[in-house]
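Just the one chain here, laid out as structure tokens, in the form predicted alone.
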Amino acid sequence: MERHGSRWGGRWLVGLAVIVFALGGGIGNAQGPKPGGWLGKLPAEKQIEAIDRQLRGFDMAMFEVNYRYTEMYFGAIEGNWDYALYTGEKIAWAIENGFERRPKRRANAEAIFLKGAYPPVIDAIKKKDPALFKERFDALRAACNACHAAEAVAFIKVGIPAIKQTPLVTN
């Protein structure tokens, strides 16, 4: 999977860890300075637990996927293919990051989504084909809903985005 770099993009988890370790000499490190702010107010043995609570499980990965899914859709619909590809490729990255926190989600997400409907959508974006994109996007949406059903959260139904998340323009 190709990844486009951005300053923080999908790397916020790594960024947070780097900041915590740079400022605190490592969480729970008795020899180095303690982290400041809200994290430093906690005992060292509770700091990792607090970070885990903030990052939570797979729901935060899905929060990012929702954003990327919507942006990919509007990028393609508006003919901003580079942006559609950029955000589309970040979807897989967000899901992969989510597997670190919730590995039990991997089997369905890989089989139904990452190895199923997702690669053809990326291919349609690379081909800059609006009709092919719409067709494959609909299959992707169905795969999202199938994965949610397989994970016992069928009440989370993914639709076609109706509201653009950012004020980006195509020209």
Contents of the next structure:
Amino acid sequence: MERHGSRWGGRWLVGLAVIVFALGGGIGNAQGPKPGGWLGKLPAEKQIEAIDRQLRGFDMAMFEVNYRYTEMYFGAIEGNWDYALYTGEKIAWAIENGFERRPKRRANAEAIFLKGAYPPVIDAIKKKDPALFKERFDALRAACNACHAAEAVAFIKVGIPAIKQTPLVTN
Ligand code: HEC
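Could you output the structure for the form predicted in complex with heme C (HEC), given that the previous block was the form predicted alone?
Full assembly next; the chain just shown is listed first.
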């Protein structure tokens, strides 16, 4: 055991030396540590712009919202309430992150959704009440579409989910 321990200790020290060396290089460089991969291949002044471009706008927030909306639905319908809550609560997080990128979306999203139809759905999940959930989920669906209309994308009309996104099972 003793010898084993010291061998791992040696590796740990080598690892630490590598980190200190890498950080030292970064500190010596006024720009900070240089990113690796594709980002590191771009000139430093183009890197932040590239991250911004890759994170995209509200469409990517919606991509996640749509996924969680669907998963929350099936979680609840299948009686996997813990999963419905887990994924359902992240809808708010995804939308909030979207505001950071597109602040103009906040007013409608808050009025129609976050402070409107959304909290009652989370409440129905916490109550594990299938009938209440279905009723409130339908109101949520209408709120999604009301916000789309208010944001001039009325052609994006969501219905009650028909196809599950994941192979999750409940037993
Ligand atoms: C701000 C109010 C708002 C709310 C609330 C909202 N959306 Fe959206 N949604 C938008 C906007 C704006 C777009 C277009 C985004 C863009 O192109 O930048 C969009 C786009 C979408 C898209 C298309 C994404 C793509 O680019 O492929 C889907 C799907 C979607 N929303 C689903 C939903 C669902 C499901 C809900 C409700 C759970 C919801 N949305 C709630 C504003 C909202």
